[in-house]
Every structure is written in structure tokens, then in C-alpha cells.
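Consider the single chain below, provided in C-alpha cells and representing the form predicted alone.
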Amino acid sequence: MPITPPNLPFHFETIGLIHSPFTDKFGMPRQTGLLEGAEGWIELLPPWNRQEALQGLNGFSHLWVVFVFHQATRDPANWRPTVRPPRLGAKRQGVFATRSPYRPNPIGISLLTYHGWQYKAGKLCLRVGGLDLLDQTPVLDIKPYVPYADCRPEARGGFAEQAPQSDELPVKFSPLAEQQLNHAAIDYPNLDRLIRSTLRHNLRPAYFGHIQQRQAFGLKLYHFNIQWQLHADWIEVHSLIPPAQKPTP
């Protein structure tokens, strides 16, 4: 007789929240470690915010972070078996051959660099780098990266064998943007590197390459709205619109 697998419901707890410079999906890196200055924090929530849970973690340089695509949830009954990876433009691939956020279950993993933990405003936080996650992303689990088990030099990467080729466009700041950036650097010392790295790599969908020029693009980093323009072979940052009320970095 055929065996019917059990359709068991599962319940997961949010053990932490990501504090990231990326407050909007546009301009986010599509994999970890692609941008300079993409650093942030994992805030552990009660009752998982105990130092004992981190015992031994300082010996590791990288962490696997299991999270929820909280802005990509959809009814499982409406899931699609194929998706369009940004690097392939209009070409579709099977959802299980991609890391698309639109999945039967909106669960993702990221490999982040670990820079230790500390208390911030009374909250137990892990400092992490190489972020490719939206601010306020719910964290389900944290596991150490173990080089002897997790590193496979002989592994094949399918259609993603090589890193995406970017235009490496030079980024220039207007005098106003330079002034605003210098002021913002007091609270956000990595903002310069993050803006340049994000825009320089031209991390936009493949179809976007057909657009040569456009006025007043907006890129949200932390709580700033970065106003910029794409020229034929360079990018100009016009201004950094600050938040109405300065948040805590």
C-alpha cells in the first residue's frame, strides 16, 4: 500500500531580530558578503537572550542564520514551481534550484561573519557582517559554520557557478551629498563604504540594464533616503535625505 506522509503542522519561535542597514528590498545584496560595510546586529529576544546560549561561540568566525522572508509570505496554495532569478532576467528556474524568497515555506539561510556579542541598550546582541537581510527580519535559529564539514571545494554551482558580473560603476557625490555624508558619519561610520559598494556593483535585475538614464532614484540605507542618478558609465549621488527623527544606529 502507498504510504501517505504525515502533513504535520510546525510552530517556530522568533528567537531574534535582525538590525540591518537595508530597510527596503531595492538595492539589497542577493547573497552574503558582496558589499563592504554591510554590518549589523542580531538582537536575541526573551527567553533566548541568555549568555549561556552563546557559550563557545566566540571561537567561530562565521554563523549560519536561519530566518523568515517576512516580506515575501504568500498563501501556500498559490505557490509557483518556477521563479525568475534576478541574474537570469526573464529566464525561469525551478524554485528549489534558487534561493528565491518566494517558496512553499518562506525560510532562508545566510552565512554571516561573526564579530562577537555585547549588550546594546540592555539587549543581548550579536554583531554580524556580510548582511543580505532586511531590517527587522525574524531569526529562527543560529548555528556555527564548521569549516571541515560545511566547506566543499569540489561542489558545483549549476547556473550560479560564478559570481554575477557587475558593471563596477564609479560613484561620485555632489557637494551637498558630501556634506551630508560627513555629518552622518558621526553616527554611521560605514555609510560611505556601504553607499559606494551598493551602487558600484549595480545590483539590479538584469532587465534594468536597458535603462541608461533616469532621474531621482531612491535607495534606503538605515533611515536615509539616498537620492542618485544612473548615467551611462557612472553614478552620481545627489543627496542623503535624513530621517525626520534620528534613530539609534
Contents of the next structure:
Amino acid sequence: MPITPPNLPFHFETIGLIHSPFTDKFGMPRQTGLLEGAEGWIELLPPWNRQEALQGLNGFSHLWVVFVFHQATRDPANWRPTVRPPRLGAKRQGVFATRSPYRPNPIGISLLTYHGWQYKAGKLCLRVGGLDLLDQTPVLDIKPYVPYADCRPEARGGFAEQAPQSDELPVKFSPLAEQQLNHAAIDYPNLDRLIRSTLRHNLRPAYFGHIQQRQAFGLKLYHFNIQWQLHADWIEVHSLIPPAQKPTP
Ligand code: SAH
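The structure above corresponds to the form predicted alone; please provide the structure of the form predicted in complex with ligand SAH.
Let us now look at the entire complex, which starts with that chain.
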């Protein structure tokens, strides 16, 4: 009898949710570990929020997080075999040669730093860093990064051999932004580092070659709308507009 390949409509559960500073796709890092201050949480959802499920995890420094690109889902009938990786400008690559969110199954993997678990407002949460994920991203699985098996110094990086370079332009805050930042730092101590690294990271010419000096832009981090502008050789943050109602970080 011929053996038929398994082609069932597999069913996966959302075991957790990402709590990330990135509430908007604009300004997000393209991979894990690229931005300073990109820290957050994985909240485990019931019935998966059992402490026993984390037994042994605190000996590991990094985690593989498997998740759904929930804001990049497309009808599978419209899938494209090639995509445009941001670092290559207009040049297309095969989807399976990239880490693009737009793939037949919108599943991603991120290697995050792990800083232990704790209960936050009664919810079992894992503290993580190096995020390249949107806030509220559904998590399918968490696995420890096992250095002897996962670290391959001889590996080749194809068209992504080098990490993207960040700009060296200094980021300065206006007196108003400075004041707003100081106020925000009570709840968001990493916000200063995060704004600076996000702005430097995103000004790389491959992504923002068309950027105009003196044009004002908005960047969303947490619930703040950050207004900034590019000058000849520096970046100015004008203001951080918080919403009327402040959610808990
Ligand atoms: N490290 C992962 C993700 C790389 S792509 C992997 O290799 O699979 C990272 C980009 O995915 C981000 O710049 C952002 O634009 C996008 N992204 C992150 N979370 C997303 C989500 N939940 N839905 C859709 N796109 C998302």
C-alpha cells in the first residue's frame, strides 16, 4: 500500500503572547538582537501557564521562540515564491532563502535572550530581550538554545553574511522630549536606549535612502508616538506624545 505523506490541516495552539515595545511595524528591527533596549515578556496563556513547564529553563541564557506572523497572513492561494529582502533593495530572493514574514506558513523563529520568569499581575511571564517581534505576537513554542548543537561558527551567511550597520549619527532630544523622557523613564527605563538604537538602526541607506532632511516623522514605541526629524548630521527627537490613558508596561 502506498504511504501517503501527512498533509493534514495541522492544528497549533497559541501558548503565549509577546509583550514588546514594537506596537507598529515601522521602525522594527529586521532580526533579533539588533537593537538595544528591545526588551519585553512572553506571557504564558492558560492552560500552558504551568510553572512545571519551565522547570530547568533558568539554566539557559537564550531561547528559540516559534511564533505566528499574525500581521502578515495572506491567502495561501496568493503566495509568492520570491520576496524582496530589505537589505537588497529591489532584488528578489526565494522565500525559503529569506526570513521574510510573507511565507506559505506565516511562522517565524527568534533567538531571544532569556532573563528568568516571574508572575506579573498574576500572569506567568518570561523576561526576554533582543526582540524583533510585534506586541501581541502569538507564540507557538519555546525551546532552549543549546550552544553545542545550535552554534555553528563555520556557517555561511549567503546574501546576509554581514549584520546591517547602524548609523553613527547622534540622536539628541529637544528640551521638551528630554522632560517627557524623564517622566516616562519611571515606567520605561529602557526607552532612552530604545529610541536611540531604533532611530540609528532605521536610517541605514538601504531602507531609508529616500529620507528627506527636515521632514518630520513619527515612530511608535510602546504607546508613545515619538516625533523626530533628520538634520544634516544628527537626529532630533522633538517630543514623545503619550496617549490620554497610560496602559501598564
Ligand atoms: N527572527 C524572525 C523574524 C524576522 S522578520 C525570523 O527570522 O523568523 C522581522 C520582521 O517581522 C520585523 O521587522 C517586522 O516587520 C515583522 N514582524 C514581527 N512580528 C510580526 C508579526 N507578529 N506579524 C507580522 N510581521 C511581524
